[in-house]
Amino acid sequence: MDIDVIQRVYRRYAQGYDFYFGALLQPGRKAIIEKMHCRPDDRILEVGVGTGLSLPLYPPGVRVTGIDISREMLARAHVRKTRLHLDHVTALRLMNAESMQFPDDSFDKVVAMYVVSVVPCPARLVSEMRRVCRPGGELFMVNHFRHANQVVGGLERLVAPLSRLLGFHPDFSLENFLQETGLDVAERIPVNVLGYWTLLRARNGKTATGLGASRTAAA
């Protein structure tokens, strides 16, 4: 999938997204925010904020920035912020998560909910999440990964060719993802219905200058 495909799919999803994916995936959103152990004045980046279903779950006192590639989804997040008076949400920005417009070390915690199997290059997404997260901060993700059960996994592979229509990869491999990204995973927890989705908490072990310097050199 490329950015144009993702934008087209989520333009179609935007109007009914809360109905179809709200209650179904909300336990995972709640679980990941609980695991974040947010403290007052924590700077939090939510990648792929979508319609903002998670925004009311953050505690007062934090500073949340949300980004998304879909203008239509983000517009609904803006409406939710205004309607619910979510003063802890400091910014909602249209942005490509694989090339973020933030300086290095801008956030204490970076979270991606149901995003890593959507983006064109998950490894680039994680690299950017690391870059904008301060050294010693934490990265959080919740996502569906290919099921270990052979029958279920086989069905996921069967519908994988429909990824461009679905807007995500149903056969996304956790093992390949961890190998490609080198994430330092501290916790791996099943969430949502039947534990079909997985919550990951990872340490951001970069040095203060390492990733920033390498990114500058690459540019």
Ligand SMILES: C[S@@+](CC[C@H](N)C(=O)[O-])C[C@H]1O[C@@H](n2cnc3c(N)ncnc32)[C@H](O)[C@@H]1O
Contents of the next structure:
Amino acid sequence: MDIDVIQRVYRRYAQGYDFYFGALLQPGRKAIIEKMHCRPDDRILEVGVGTGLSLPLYPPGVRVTGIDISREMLARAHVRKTRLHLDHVTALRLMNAESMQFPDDSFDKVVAMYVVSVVPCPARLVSEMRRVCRPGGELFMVNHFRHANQVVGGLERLVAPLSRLLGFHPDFSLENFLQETGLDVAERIPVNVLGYWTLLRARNGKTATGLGASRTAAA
Ligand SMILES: C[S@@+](CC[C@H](N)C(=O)[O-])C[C@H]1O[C@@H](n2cnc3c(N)ncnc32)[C@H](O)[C@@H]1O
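Mind giving me the form predicted together with the ligand, seeing as the form predicted on its own was just shown?
Whole complex next, starting from this chain.
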């Protein structure tokens, strides 16, 4: 999926997104924010923040920046921030997470909730997450990955050609993702209904292989 397709799909999703994906995916959002062990003054970047369903879950005192490529999804995040007086949300910006406008090492923690199977190039996304996260910081992701069960995995492969309609890749492989990104995974936890989604916590050593390494080496 290229950026135009993503923007088109999420323009269509924006209005009903919270109804369909709010409660269903909220346990994963809560779990990942708990795992972040946020400290006062932590600089947190959430990429693909969408309608901002996670934003009320952060503790006060942190400074959260959210970015998204969909104007319509982001507009809803703005409304949520204003309506709920979310002062810890310091910025919401329209930006491509695969080529961010932030300087290197701008954040302590960078998180992507249900985004890695949506973007055109997951390795480039992770490379950018690494770049803008300080060395020794942490990267967090929660996502659905292709199911190990043959029947379920087979069904996911069957619907994979519909990804441009669905707005994500249902057969996204965790093994390939880890291989391509070289993520230094410290924790891997099943979350949401039946543990169908996976939470990943990774250290930002900036020493991994793949795109991340080449960007780091070039920096
Ligand atoms: C499945 S939604 C997840 C939204 C939110 N994180 C949540 O927990 O509900 C994926 C989001 O990623 C955004 N997105 C996809 N590709 C992106 C990119 N390259 N840069 C920034 N945002 C992107 C989409 O616009 C959409 O809002």
